[in-house]
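As structure tokens, one chain now follows by itself in the form predicted alone.
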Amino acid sequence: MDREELRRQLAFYKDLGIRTLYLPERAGQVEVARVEEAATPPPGPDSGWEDAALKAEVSVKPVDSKMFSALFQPDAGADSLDRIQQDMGDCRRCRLCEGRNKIVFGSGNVGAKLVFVGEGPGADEDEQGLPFVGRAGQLLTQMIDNTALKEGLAVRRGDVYICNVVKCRPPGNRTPEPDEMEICGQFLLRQLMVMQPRAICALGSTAAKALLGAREGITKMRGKWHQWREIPVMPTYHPSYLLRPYNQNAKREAWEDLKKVLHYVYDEPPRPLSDF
């Protein structure tokens, strides 16, 4: 990484609030020792480093890399959904919000035990600026209030929080770039960590490859929980991908998938997760 991208990851992290930068301990005392050096102005007028406030207010920290899996930490304490959503603000860091309409931040109860995340905003959410409101959010909604009702389970989909990787709508509904993604996912980690739910569950390849760094695909991950910050993952298809006529079986095992989420989340007595 040269200097002037360094400079645009400080910039983006100051925007988000963010004042400490933690790096993994295997990254080094060189890593850490050259973000130092880059985050100070050398000496000169024309060191293209203006931002007094860049320089003065951002540090870095090695930590422990099984602690924090990704490049900061904000203060969990501190932060809140509000918080989040007006740091956001006309977001124009990254090239998605060139075509979109409405930023999709997220809806549902703030307080729910259970998360849903996927991948990115269609045409429907990036008109109403709310999250699965089209074709695969009906299906979505069906799945969670059908799946719940035959389970015994007073569970509906306004009791859940629904969000995405990215809040703006790729270009012709694509899937999301790296970047995209990185620089989307700071907030999402941010949601998931004021919210603290019980468990989460992945939408889609996408999704499971921003909260796990999945390598693989979505139909040898699905059924199996996996964790994110001791937070359990249970990935399974995404909506729009069982709307295919053709994915008949897929459904029955993302209905499976559900059913161990809504059982794990909401039974009462609660039950550990080995029994899932």
Second form
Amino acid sequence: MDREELRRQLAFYKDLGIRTLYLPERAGQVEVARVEEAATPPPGPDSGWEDAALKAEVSVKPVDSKMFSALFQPDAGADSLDRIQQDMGDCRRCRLCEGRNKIVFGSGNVGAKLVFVGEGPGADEDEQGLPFVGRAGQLLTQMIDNTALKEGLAVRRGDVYICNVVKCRPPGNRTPEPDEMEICGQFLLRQLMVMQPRAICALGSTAAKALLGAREGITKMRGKWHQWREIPVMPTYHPSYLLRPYNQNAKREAWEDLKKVLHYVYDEPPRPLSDF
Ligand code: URA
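Complement to the form predicted alone: the form predicted together with uracil (URA):
Let us now look at the entire complex, which starts with that chain.
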């Protein structure tokens, strides 16, 4: 990797809001490359940015520069879902690998105009290696299929793409830790960069936080359009939350949110976001 390529790659990740790069396992250890300094050049034309970037490279050299570049994929045109999955491999980059059965990468139409992002796999997903196949997943399927049907849109669950912020099941279905989100989030960002959907629906606060750095709760954010790298993002409630019997009001709201998203993405001819 030459100087210029490294600079471009670090700049790309900095632009995505990533400050730390986590490298694959080697010799039983998880190697962590801190590129915070390298990714934050001081202002000014001759800022020493390249030297800092090179220092970051030096610190990861023992790992294997091929593994290093596997995480970097600055040119979205050259990246692909297959390549991302290949780079993920039998991932051991964080503690979530310890209890997982299967990595849940994502499923659905790889050319989808709409991507749903959940939090992380549950027990059923961990067993099958597919996202949203348990109870919450069945509700999500119903929500997509029934809303589209009612609204006269020819869309079904198989037409969209579904994935999660973390690809391995957190033990006991706990919320993913910030470092787990940061590590795995790099793959999510690449998935979205490759797919370039017309819109993203963030299911629950973990997905909203991963995509939007949200500090507000999901109740405040839902129902309104936000943006991730110029792609409209609609945060809404997570289907697991809607399964609780006392959240019936939220269910109605989530249906409204989904209606907006489906119409924005699938109405023909397309209408501007401001219409929704
Ligand atoms: N909950 C999620 O957030 N994702 C899944 O895949 C299943 C349940």
